[in-house]
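Next up: a single chain in structure tokens, the form predicted on its own.
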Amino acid sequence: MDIEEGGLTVSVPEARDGASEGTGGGVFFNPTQELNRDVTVATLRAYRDREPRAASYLDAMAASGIRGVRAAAEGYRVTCADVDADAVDLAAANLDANGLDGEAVHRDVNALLYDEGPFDVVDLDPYGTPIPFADAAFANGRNLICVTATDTAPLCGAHLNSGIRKYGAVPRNTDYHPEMGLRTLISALVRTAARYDKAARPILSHVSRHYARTYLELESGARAADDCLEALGHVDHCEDCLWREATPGHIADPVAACPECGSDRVLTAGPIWLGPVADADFARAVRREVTDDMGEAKRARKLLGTVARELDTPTHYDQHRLYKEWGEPAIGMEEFVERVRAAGHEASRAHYRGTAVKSTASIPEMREAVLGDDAD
């Protein structure tokens, strides 16, 4: 069937989504990833202003080639790669049908990266974990590595052992599990890049639906890589009172008991990325590149605006969980944030869910700020 996306007409197979995502016969196509693709295109546009020399783009798991076709329409020199011969034929046909230059190749992407690299922009959008492709991408990427991970259960700690095996970290399943997953992913990618004496810094990231997406800008040099690794660390989290504390460093020093409530039910996660997950100015630049011909333009603008305004704290709070702990009915999110700010603390909404909030205030400080005299 033919679909229109981003002002282009692309032939795709019947959609597969949900539990069957990435499985079954035929070339894969997921319509629910349109937001991901729209943000990718806006990012490629904004990145051209940031790095004008970026020209070549590798769509590493091309499938129908829809992502590569859209990148080619932005003027990038596109290579669509896939191990499925039918996918390669379809990607080539879609490039040709839209009058776009580019090539589609029947290659394993790891081998292609070593044989044909470097590429200025490498886009990894696999089913599941991107880790099997990370070494080749960082070794042979020049400017920007774009990565999607759909295995959110291992990333956030719901499948703990799988997360440890795949990402070389201990993720913990907390009330801020979407952010835990994103920061676990970024940590693994930053450590991978460092093996090749490259710093990989996230300039835009988001968690949407059932995937995490991050865009990592590269800088070559051992010193730059070492500096980037300084943003890794661990988070201690109390399962009872929700206290948490982030500690930079490569070696974990777990807390035996919660300093707030004394509980011994304290989880330690890490190494995770403790630094910013986005460059606020770049996120705003990407938002400006979202155009009305994008099918998810409204959602993309809302998402990017929230990402740009988020505090850089390494965890967020679920407002409903806080009110459950306090035994009080929740107020509106905007009013909640304003009350915390009025008490002299930094606060912002976070994009991870509708009730996600970030603040430099502790939980007792937030309670005092929003409940006032009722906090006693």
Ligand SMILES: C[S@@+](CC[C@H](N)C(=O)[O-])C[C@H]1O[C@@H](n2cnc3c(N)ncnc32)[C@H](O)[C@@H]1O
The other form holds:
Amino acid sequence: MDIEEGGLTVSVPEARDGASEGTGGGVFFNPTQELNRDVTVATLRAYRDREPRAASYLDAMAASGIRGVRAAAEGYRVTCADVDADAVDLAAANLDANGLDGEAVHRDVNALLYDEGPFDVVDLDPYGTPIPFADAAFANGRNLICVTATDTAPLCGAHLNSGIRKYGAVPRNTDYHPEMGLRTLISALVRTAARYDKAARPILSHVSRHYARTYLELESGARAADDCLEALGHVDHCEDCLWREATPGHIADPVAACPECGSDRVLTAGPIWLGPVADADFARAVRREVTDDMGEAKRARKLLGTVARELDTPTHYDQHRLYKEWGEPAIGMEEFVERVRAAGHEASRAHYRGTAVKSTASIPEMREAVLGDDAD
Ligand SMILES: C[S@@+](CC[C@H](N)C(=O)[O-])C[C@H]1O[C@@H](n2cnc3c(N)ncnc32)[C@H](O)[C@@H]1O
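Same protein, different form: I have the form predicted on its own, so give me the form predicted together with the ligand.
In what comes next, the whole complex appears, and the chain from above leads the way.
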């Protein structure tokens, strides 16, 4: 069937989504990833101003080629790759039908990257984890590596052993699992890039629906890679009172008891990325590049606006969880954020979900700020 996306007409198979990902026959297509693709196109537009030399774009797991087609329409020199011959034919036909230059190749992307790289922009959009493709991408990418990961359960620590195996880190199942997952993913990607003496810094990231997406800008050089690794560290988290503390460094000192409530139920996660997951100015620039021909323009603008305003603390709180702990009915999110700010702390909403909030205040400080005299 033909669908319209971003002002282009693309032929795609029937939709496959969620649990059926990676299974079944036929070329893959997921219409609910339109937000991801709209943000990608806006990012490719904004990235031009940041790095005008970025010209080649590898749609590394092309399927129908819809990403590659949209990137080609933006003027990028596109290669669509897939191991599925039917996907390659469809991607080639879609480029052709839209009168766009670009090639579609029947190759394993790891081999392609080493044989034909470097590519200026590499876009990894696999089923599940991107890790099997990360070495080739960082070794043979020049400017920007775009990565989707849909294996959120391993990433956030819900499937702990799988997360440890895939990501070489210990993620922990907390009430800020979108952030835990994103920072576990970025940690693994940054450490992969460092193997090739490259710094990989996230300039935009979001966690939407069942996936994490991050855009990492590369800088070559051992010193740059060393500096980047400085932003890795650990988070200690109390399962009882929700206290948490981030500590930079490669080695975590064990925390025997929570300094807030004395509980011995303290989890340590790491190494995770403790630096910013987005560059606020770049997120604003990407937002300006969202256009009305995008089917998810409204959601993309909202998402990017929140990302641009979000504090870059490495954990977020769930406002409803806090109120549950406090035994009080929750107030509106805007009012909550305002009250915490009025008490002299930094606070923002977080894009992960409607009840996600970030603050430099501790939980007792937030409680005091929002409940005031009722806090005792
Ligand atoms: C999730 S789909 C890609 C979706 C597509 N990017 C989109 O936006 O609609 C993953 C694709 O990766 C392809 N793939 C899996 N392993 C690959 C490999 N080693 N090299 C290239 N493509 C691969 C699969 O055949 C499948 O078409």
